[in-house]
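Taking the form predicted alone, here's one chain by itself in structure tokens.
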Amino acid sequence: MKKNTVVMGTRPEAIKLCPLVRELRGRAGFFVSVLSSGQHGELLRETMHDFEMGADFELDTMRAGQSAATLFSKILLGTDRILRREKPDLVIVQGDTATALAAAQAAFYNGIEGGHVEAGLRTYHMRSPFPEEMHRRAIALMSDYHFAPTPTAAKHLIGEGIEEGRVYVTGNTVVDALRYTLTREPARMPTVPKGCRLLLFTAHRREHWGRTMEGMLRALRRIVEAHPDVVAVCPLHPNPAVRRVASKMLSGHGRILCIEPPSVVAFHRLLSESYLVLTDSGGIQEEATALGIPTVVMRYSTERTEGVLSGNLRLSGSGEEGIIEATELLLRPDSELYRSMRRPSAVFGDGGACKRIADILQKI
């Protein structure tokens, strides 16, 4: 019986790892425990609940106003304590969060093999996104098995000296998650007037805090004001730095709905019903591409270049005027560009990533 510990701490990690946990637990020969770092607190628990699971071990790490270094050290120490006690054969992490880096490092220090889901994403700009680009490169150095979502991600890893036999192209587990969530009925959904075009807006990246974030939100307000048939829905990130500026810039506008983060089931339904997405998120780029929802990526670079090349994503930069220019091209009623982007693409996966990863883990 192989003992696997899956570590997650943020909502996006739960979305991408819960389907894998379900797949592994459905197979003979695996004992799977889930360790929650608590990085996203209640949001994480709610997301896990949507996938009908909970954590076997839970750390209490989040405090308002703590530094990134403080959070990382708490997760590292707490994970190390549990791994030394439980002694799993393999620790599985996902992506590029503080939780993923701390858990990978704790496993490395304890001589436990590590598996990295969504390995090989790169911008090759160390501070974009910050600090995620550093996190994922460091995780690659400490991992034994690299589950790359695309051939491009696999090429990055091999080019960095990772042994080719330890790199596996599996697809992204987020597509597996969509297949699960879109069959469920959300408990609550924001009310959007009939006949309106729904614009889904999310912004939270650390490198955008401050004036850049203000410009991004000002761009959204100007876009909505220019189009009476557009309603924007903005799920607010839990970070106070994001909430303060969103409250300042968006309050008082009747067609901009700032909402608490919806359940993953509700969010995926909202995304599927959107006319257009504006985001600086990573995972939403993959989800929107799989669903065929045209997306303006409010960044100057992306580690999801496959979505740009497939024609589903459009980089605007994070400047106010660039966001407006890119969005206006897609809101024109006769926009051929919009029509060309409005089609699903499987560049990030076909919904079979969890099965492929489980097959690999059964063989190693």
Contents of the next structure:
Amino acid sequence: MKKNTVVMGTRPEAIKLCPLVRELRGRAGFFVSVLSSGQHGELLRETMHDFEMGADFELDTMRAGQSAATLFSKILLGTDRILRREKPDLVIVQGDTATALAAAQAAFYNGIEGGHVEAGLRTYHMRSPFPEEMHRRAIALMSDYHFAPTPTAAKHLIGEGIEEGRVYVTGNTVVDALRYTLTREPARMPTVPKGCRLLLFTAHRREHWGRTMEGMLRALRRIVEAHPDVVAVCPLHPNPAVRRVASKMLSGHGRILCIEPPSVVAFHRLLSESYLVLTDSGGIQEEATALGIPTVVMRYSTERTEGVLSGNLRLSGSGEEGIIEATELLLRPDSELYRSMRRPSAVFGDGGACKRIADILQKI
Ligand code: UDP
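Counterpart to the form predicted alone, namely the form predicted in complex with uridine-5'-diphosphate:
What follows is the whole complex; the chain from before opens it.
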């Protein structure tokens, strides 16, 4: 029996790893434990609950206002303690968070093999996204098995000198997650008046905090004001720095609904019912592409270039005027561009990623 420990700390990690845990637990020959780093606290617990799952081990690491280095070191020490006691054969991490890097490093120090889900995403700008680009490159150095979502991601890894035989193209597990969540009934949904075009807006990236974020929020207000049939829904990110400015700048507008972050089941439903998405998120770019919802990516570069090339995503930059310009093109009545973007694409995966990863893990 192979002992695997899957480590997750944030909402997106839970969304992308819970379907894999479910797949592995459904197969013979695997013992799977889940370690939560606590990075997103209650939000993580709720997301796992949506996948009918809980953590076997949970670290108590989050404190308001602590530095990134403090959080990282707490996760490293906490994971190290559990790995020494539990002695798994393999530690699985996902993506590029502090949790993923700390857990990969704890596994490495303990001589335990590491598997990296969603390996090989790159912008090749070390500070964009910050600090995620550094995290994912460092995780690649320490991992033994690299589950690349796309051929492009695999190419990055091989180009960086990772042994080709250890890189597997599997698709992104987020598409598997969508398949699951969209069959569930959300407990609560925001009420959007019938006949309105729903614009889903999310912004949270650390490198956008401050003036850039204010410009993004101003752009949203101006866009909604210019289109009486558009209703914007803005789930507030749990980070207090983001919430404060968003609630302040968006409040008092009848067609901008700032809501508490919906559960992943409700969020995926909302996304599937959207006319247009404006986001600086990573995972939402993949989900919107899979569902065929046209998306303006409020960044200058993306590690999800496949969605730009497939014509599902449009980069606007993070400046106020650029965002308005890109969005206006898509909100025009009879926009040819909009029509061309409104079709699902499987560039990020076909919903079979977890099965592929489990097949590989069964063989190694
Ligand atoms: N998400 C959610 N509720 C929300 C906003 C996002 O469940 O209110 C989900 C979304 O479906 C996606 C993930 O959270 O899978 C993205 O998280 P985020 O944008 O915070 O992180 P990133 O993907 O940029 O790392």
